[in-house]
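Presented below, as structure tokens, is a lone chain in the form predicted on its own.
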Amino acid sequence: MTKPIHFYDYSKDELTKLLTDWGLPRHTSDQIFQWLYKKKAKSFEAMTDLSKTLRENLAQKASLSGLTLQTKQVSQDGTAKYLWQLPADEKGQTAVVESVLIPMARDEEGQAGRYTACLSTQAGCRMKCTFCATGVPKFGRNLSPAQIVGQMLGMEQDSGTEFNNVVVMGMGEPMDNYENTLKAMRTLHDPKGINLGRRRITVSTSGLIDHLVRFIKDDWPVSLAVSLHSADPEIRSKLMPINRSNPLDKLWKVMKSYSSKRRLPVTLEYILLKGVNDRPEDAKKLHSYCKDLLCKVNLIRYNPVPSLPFDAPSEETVKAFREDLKARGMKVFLRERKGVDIAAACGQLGYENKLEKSN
């Protein structure tokens, strides 16, 4: 069975080469790329400045979709969670993946004026962080560039909004799907593509050190966030098994290298877990770890996941932890909870869904 051609899998240069090999002039790729990312066509038929014959031929050879919308849930706070069906793989196994539309700043009438897209890069996750729902089911698969970018385009088309920011903080470890995620990020950044600046795209990683070294060398057009969650090696290893092979001291060095070369701060994500990493001594260790590191800390209240043995600290504890860090001179922010009631918040994606099944 021939693997289907999805145009969103191709960079501008790759698409030009593909269409040239098909005997089409170079300017046709410019037209199609504009339809894909500027005009956001839903079909080849919509590409009206192409001949009818060409549109019909393209529809026979290629596809504009690698995702099928299965369900959509909307939270009381306006957050929307999308469940996408992936096509069957060579073994006949299907999978699903979730992404989230997050309303941000609101006007005087309470209407959202900015939106953030939270994208996934894998169906499931191999990192198995103990506080995260995504790692509970069996790992499904890596997503293609078309499936990563397609989440954003699909949410825009469904909601009638355009995204100001993208965070790659959904299901999966982006660095564990390195090539496909990089290609998707370059498309989001490409001036002829989605045209988002690197400060408008944030990729979050659990800290795969060898991949991060490559990430810096390849100059991904994004900002970097690292899931830290503890500056105590023993606690972090219990929360994140990856810490055993990618320890905190080596992770610090690669983050230092990134901030020095890119002159951008690293965002350190820190989920507060009751009685685990929310004590004054934890704040002290975090401050010590961040010394001489250009960074900011994003505190996240733990969001409940059935079957996982964690709770969120009290609001008093959360605020005390934040104020402790501020008093130590750190840049610290407390992430607003969004979409908790539909399991769309940080750490909740994927648990409710079976990630693979037979057709």
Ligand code: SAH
Contents of the next structure:
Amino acid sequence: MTKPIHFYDYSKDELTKLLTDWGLPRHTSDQIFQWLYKKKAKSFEAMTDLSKTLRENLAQKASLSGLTLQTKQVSQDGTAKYLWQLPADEKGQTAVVESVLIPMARDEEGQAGRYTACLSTQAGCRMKCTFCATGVPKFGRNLSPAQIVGQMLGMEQDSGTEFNNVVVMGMGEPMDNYENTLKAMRTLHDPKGINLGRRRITVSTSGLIDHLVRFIKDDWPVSLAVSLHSADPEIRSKLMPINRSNPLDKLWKVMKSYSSKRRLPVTLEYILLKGVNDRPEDAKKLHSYCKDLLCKVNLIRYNPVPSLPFDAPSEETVKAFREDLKARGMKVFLRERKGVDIAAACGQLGYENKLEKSN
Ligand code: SAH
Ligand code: SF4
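Alongside the form predicted on its own that was just displayed, please also present the structure of the form predicted in complex with S-adenosyl-L-homocysteine (SAH).
Now the full complex is given, and it begins with the chain already shown.
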């Protein structure tokens, strides 16, 4: 069986080559590229300045992303969670992934009325952090570039909104699906297409050092966020098993190299977990870890995952932790809680699918 063709998998040059091989002139491939990424057409059918015969031919030979929208849930705060069905693989296995549309009251630049897309890169995750819902079920698969880009365009087509920001903070570890995620990021960044700037795309990683070395060398067109969660080696290893092979001192060096080369701060994500990493001594360790590193800290209230043995601290503890870091001169943001009622908040993705599977 030949591999299905999904247009969102192709860069502009690759698409031109594909369509030239199919006998189409260059200006037609330019038109199609515009339909894909500027006019954000839902289907070949919608590309109305192409002849009907051509549109029918294209629809027979290819699709855009290969994703099918299964369900959409909207939270009281306007956050929407999309569940996508992936096509069956060679073994006939199906899988689903989730992505989230987040309306921002105000973003970090103080702008109102903006939307952020939170995208997944894998169905499941092999990193198995002990606090995260995504790592609980058996690992599914890597998503293709088209499936990563398709989540964003699919949400735009469904909601009629346009995203100003993308965070790769959904299901999966982006560095563990390196090539496909990089390709998708280049598509989001391409000035001739979607044209999102480096500061508008944030990729979050658990901190795989060898991959991060490559990430810097390949110059991903994105900003970097690293899930730290503790600056204490023992605590971090308990929360994130990957810390054993990706220790904090090496992580520090690679982050330093990123921020020096790109002249951009690294965002350090820090989930506050009651009684685990929320004490004054934890703030002190975090502060000394950040010394000489261009970074900002993004504090995240833990979002409860039933069956996992963690709780969120009280609001009082959260605020005290933030104030402690601020008083030490650090740049600190406390992430707004979004979509908790529909399990669309950080770390909750994949949980309901796990329930469906275990039923
Ligand atoms: N795998 C990548 C990106 C996806 S997770 C990473 O780990 O960075 C995106 C963010 O959500 C990470 O900072 C992750 O640690 C956080 N997260 C995971 N489970 C969470 C939970 N239950 N509550 C709050 N944040 C969580
Ligand atoms: Fe994977 Fe990130 Fe969840 Fe860890 S926090 S299991 S790396 S998705």
